[in-house]
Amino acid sequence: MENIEGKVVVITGASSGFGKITAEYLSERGASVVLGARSTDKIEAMAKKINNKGGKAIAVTTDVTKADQVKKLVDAAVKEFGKIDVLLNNAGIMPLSPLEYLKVEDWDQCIDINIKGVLYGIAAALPHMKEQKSGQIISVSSVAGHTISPGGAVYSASKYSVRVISEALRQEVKPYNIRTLVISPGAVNTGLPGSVTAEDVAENIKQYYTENAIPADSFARAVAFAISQPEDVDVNEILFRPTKQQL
């Protein structure tokens, strides 16, 4: 886990799940973390806890569906710590349901958070990283971004989009020494199933996660692996699942 100490890492969706565990994991290894989420109380409490343990953290209330708020988050990192080394586009929801349920509001939220949120993160971080001639942009896809099953049309579409965006970004930022990663987890124990609003689907997903999900620190370790690589190594994609997950 070399090359983590001293890095400035901005994390969206930092109040719970992947974001929270990754912030804590990287902070323990010497990174300065900038926590963005809508839950002000949660991220402020996290930042306080990290700082009290000798780490470095700030919290910035952030709704990733608002481009100006994501810019404010990244700008706060640069103002506080002088740079941004890593952006973790982590905020996301998983509103699974068959298309015939016509969950149009869920569809809109999924697109706004899972796709636009990633684009807004890139828009906020890229100017700083171009100027620095360094940086790493990590975006979270899913196993559902590699496959599709009934009820997952919109969610899978959003996660396929993350992969497409990340690959295009990878090709575009070569002149600036910027690295990119798209990470695709399978069933990992987070609050993500709680974003399923269709009751029958939610019950099935909850049962599936109870039987299959692995701890969230599996995600944090994967992120840390990519961050820890020397600058001439660009890890572009990580896909992982619980060993017993078939999908």
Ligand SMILES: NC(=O)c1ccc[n+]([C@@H]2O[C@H](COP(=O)([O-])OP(=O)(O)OC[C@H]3O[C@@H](n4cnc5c(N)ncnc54)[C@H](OP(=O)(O)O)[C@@H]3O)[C@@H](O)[C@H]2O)c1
Second form
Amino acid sequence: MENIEGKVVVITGASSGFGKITAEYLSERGASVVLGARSTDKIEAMAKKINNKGGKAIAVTTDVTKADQVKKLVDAAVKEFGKIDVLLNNAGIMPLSPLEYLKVEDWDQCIDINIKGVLYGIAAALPHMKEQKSGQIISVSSVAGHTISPGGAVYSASKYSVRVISEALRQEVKPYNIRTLVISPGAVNTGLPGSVTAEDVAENIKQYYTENAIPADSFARAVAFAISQPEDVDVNEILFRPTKQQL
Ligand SMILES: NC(=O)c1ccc[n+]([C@@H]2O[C@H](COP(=O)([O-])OP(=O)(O)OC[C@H]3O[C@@H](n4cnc5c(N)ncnc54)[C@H](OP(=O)(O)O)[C@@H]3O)[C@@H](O)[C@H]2O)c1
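Would you generate the structure of this protein in the form predicted together with the named molecule, following the form predicted on its own above?
Full assembly next; the chain just shown is listed first.
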């Protein structure tokens, strides 16, 4: 858990689940956290709580489907804290449904948030990190970015894409001393099942999560492990799942 104190960590999707718990976890270990999400009230309340406890946090309302808003989030981090050490590209939704349901709006949103959101994060952070000649870009894929099952076509496609983008980035940013990581969690207890809009699928997923999901601090610890490595160690992939999760 070394190397966390004093780091500036920008987190998208910070209002809930992984983003929220990771912001709290890292700020308790001395990181300055920059919270981005659409729910202004939630991230402002989080920032207030962290600052009241002696930590450092700011909140910037951010919709990751808007490149200019993601740039504003990252620029705010650099303006406030002088640098960006880590970008956690975390915002995402999981609107599972069979293709034959033709949930075209869900498909668009899933691609806009889960894929374009990650690209916009890279676009916002990369110029700063190149200049600094340091930084870590962490993007959240999923076990569903390694496996495919019925109902998961578009979500899995988005999470495979995150892995592809992150691996290309890894190879490209070597000259700038920038590190890249993809984290692929299995079923973890967050608000994510709430993003399933197909009623029958939502019921099954809720049931599955109730029976199998593990607590969200599992994710925060994985992020902390990667961040705390020395600068010459580039942890590129972490996949974890509940011990009882089969696929
Ligand atoms: N939990 C799991 O089992 C699991 C497993 C594998 C991968 N993941 C991935 O983990 C990531 C985090 O999800 P979670 O499990 O923590 O779910 P969650 O509790 O539902 O949190 C999702 C976060 O994403 C944000 N978000 C959604 N759309 C956004 C947008 N357009 N712009 C900015 N922020 C947006 C939400 O904030 P606002 O609504 O306030 O904007 C929220 O903070 C996702 O990428 C998800 O695919 C989760």
